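Next up: a single chain in structure tokens, the form predicted alone.
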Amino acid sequence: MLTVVVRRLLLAVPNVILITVLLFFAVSGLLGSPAALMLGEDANRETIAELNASMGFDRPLIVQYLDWMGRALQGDFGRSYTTQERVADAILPRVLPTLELAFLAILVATLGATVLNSLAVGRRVVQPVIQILSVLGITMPNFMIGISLIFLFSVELGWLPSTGWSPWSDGVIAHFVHILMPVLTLSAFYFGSFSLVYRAEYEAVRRRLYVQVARAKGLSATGVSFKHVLPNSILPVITYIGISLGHLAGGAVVTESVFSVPGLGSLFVNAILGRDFPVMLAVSMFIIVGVVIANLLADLVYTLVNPQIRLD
């Protein structure tokens, strides 16, 4: 297993390099001179040229990329153009909120899609409700869901704070009430898509002979659903989790912006608005590496759920 993990990680290295090269060249071409961004629009050409030369911005882009990658591998992502803060120092405090938000969103979506759809079998009232929620989650944009939740639970009912973030040091309850709506917003799309995938596989598995035999032995519909059907129906959902992680990163950006969550998403948005190239590139690289690792974890979970499958 360890050999397989190492091999998968080594195969992911070229993908990371290719994506960062494309991102580096694309953003560099769009933003123009970094010195002009740092000095502002009022700076004269001579001052801009001097700063470009002193910081190596006048070198070929491939040389600049190799220099940046070499420093990035050592944990040095440069300094922000807008705040002059070390990029690593700006990113590290924002990693945990984003990871927690993404993990809880996937967990809520997966448990909700599998458990609720398994319980809804044979219940004519529950099934349409889950189908409506699934369609709404897939069709409504993240920001619209977030704004709707804020209007309902914050403005109308006054149950939850509209925006902001409360760390664990403020207490479990304070942290929970601040993270609840962001998690529901980010998980809505995945609950809908996971429900559709799981429901289709569930119906196919439910017709198999061993399920009918278990039902004939007197097991309840709920017992058969959770003991026999669910473990064999969840595999496509695990696969879909792996291929949807890139979309999860984009959803986190929107969700964190709507609820003012101090994560990588809001940092990335601020970097785009301020044309802060080092921060944009560092956050993008972190997300790329995170998606690669998460896909590997999804493959490993897949083999644990179904031992008949082995990674090659």
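Treat the numbers as computed from the prediction; the structure is a model and nothing was measured. Under this definition, the rigid core comprises the largest set of C-alpha atoms superposing within 1.5 Å between the forms. Residue numbers count along the first chain shown, from 1. Compared with the form predicted in complex with its partner chain:
Core-aligned CA deviation for His175 between these two forms: less than 2 Å. Core-aligned CA deviation for Ala214 between these two forms: 2 Å or greater.
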Given for the second form:
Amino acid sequence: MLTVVVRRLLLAVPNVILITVLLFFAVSGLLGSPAALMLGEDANRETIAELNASMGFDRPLIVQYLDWMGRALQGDFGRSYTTQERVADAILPRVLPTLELAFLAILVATLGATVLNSLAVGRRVVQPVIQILSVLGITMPNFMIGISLIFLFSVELGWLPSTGWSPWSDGVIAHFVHILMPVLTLSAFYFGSFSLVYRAEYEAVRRRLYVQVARAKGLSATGVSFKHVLPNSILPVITYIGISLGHLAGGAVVTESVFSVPGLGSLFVNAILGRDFPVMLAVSMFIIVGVVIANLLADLVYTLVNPQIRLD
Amino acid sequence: MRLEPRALLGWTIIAVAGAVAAAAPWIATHDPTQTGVMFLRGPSAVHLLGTDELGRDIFSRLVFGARTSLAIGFGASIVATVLGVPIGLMAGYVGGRLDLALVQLIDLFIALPSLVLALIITAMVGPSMQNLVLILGFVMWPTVARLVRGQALAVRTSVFVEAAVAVGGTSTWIIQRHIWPNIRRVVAAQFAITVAFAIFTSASLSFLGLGIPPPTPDWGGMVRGGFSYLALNPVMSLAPGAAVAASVLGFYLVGSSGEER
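Would you mind generating the form predicted in complex with its partner chain now that we have the form predicted alone?
Every component of the complex follows; first up is the chain already shown.
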């Protein structure tokens, strides 16, 4: 097992390097001269060249990349153009809210999809409702779900705070009251996708001989779904979590912006809108490398759960 | 041909959206970019869905926004299909080292968060209609390519392809005559799904502030503008948001029901 883990990690390294190179070249190449951006349109050419030289932007891109990467590996991502804050200091406090949001969303979606679908099997009214909810979860953009929830629960009913964040230190209840709508918003897509995966698995397992025997001996449809379909659907759901992590990152960016969650996603959007190059580069590296690593983890969990699959 | 209810609903939504986009100048009651002195009014006989913060007619902007969304959705899906189908066919049909290399590339791209990638590129090159179509097509081709590769691989190993090879058929002929007819239904279904997620992603970009620049009416941008006035005039953001959700749903239903046949 250990050798598999190590080998997979080593294989991921060239991927990560390739991604960081592409990203760095794309961002710096297309952005043009950072000094021109910082000084504005009125600055004269000498001042721009001087500032570029003093910041090292006149060197070849590959040198700049190696320099950036060397510092990044030591935790130095430069300073923000807009706040002059160290980028690492801006990013670190924002990692946990994003991770918590993503984790809770996946948890809620997995539990919701498996339990609700297991209960719904063979029920005439509940099943179509859940199927409609799944399709809506997949197709409704996060911002629309978020705004609808805010409109219903904050504006109309006044039950929940519309936006904002409350850290754990302010109390567990305040924390969950603030995180509830963002989690629901982000989990909708996964609830829908996992439901589809679960339905497909149900259709496959239902025809197996041992399930038909179980049915013939008097096990109810709900019993079958909890006892036989649920364990079988865990593997495809894990695979699905792995391949859809990219989508999760995108969803988190939008959801955090809707609810003003102080996470990586909202930091990223603000950096993009403010043309804050160092923050943008660092956060996108964080998100993309994070997604690749999480993907790897999903693969490893998959082999742990299913010994038939070998990754080597 | 009998349509199941899901597909029928999907086609109905697409037909309505298409008709609204085509007949926008006749359906709209006002000029969608004309500002006025009546700000943030609720629905009335003059302004069917009320007015926004600049006094523009929301209903007319909604109607014209259909053009923007459909153009981006179709454009991006065409780009993704034109890129993805040949690459997928090559990987699946030719196989060998080429397949390994292409699969590596496709998997690398699929693992990347497409919205994050689209945000970065849009921020760099600027959001215009043409750029958005190219960017969204570029971040969505890997999904198309992976699907086509899998399909091509499955057909390739079938007995009739083996027979075609045995009688001396050229690759081009086999792809045209045997592979393509077997996968085109799946490609068509995937095209509809790609349109759905192109509309989804472009609306998300607009919502984040990186969409078609104003004053062009654009649903994602309208939701963004109306979000601040959710308590004052909820229609301002809920109506365009519902329009986005409905169009995505329409194309998704058509695509997903076509896939299963």
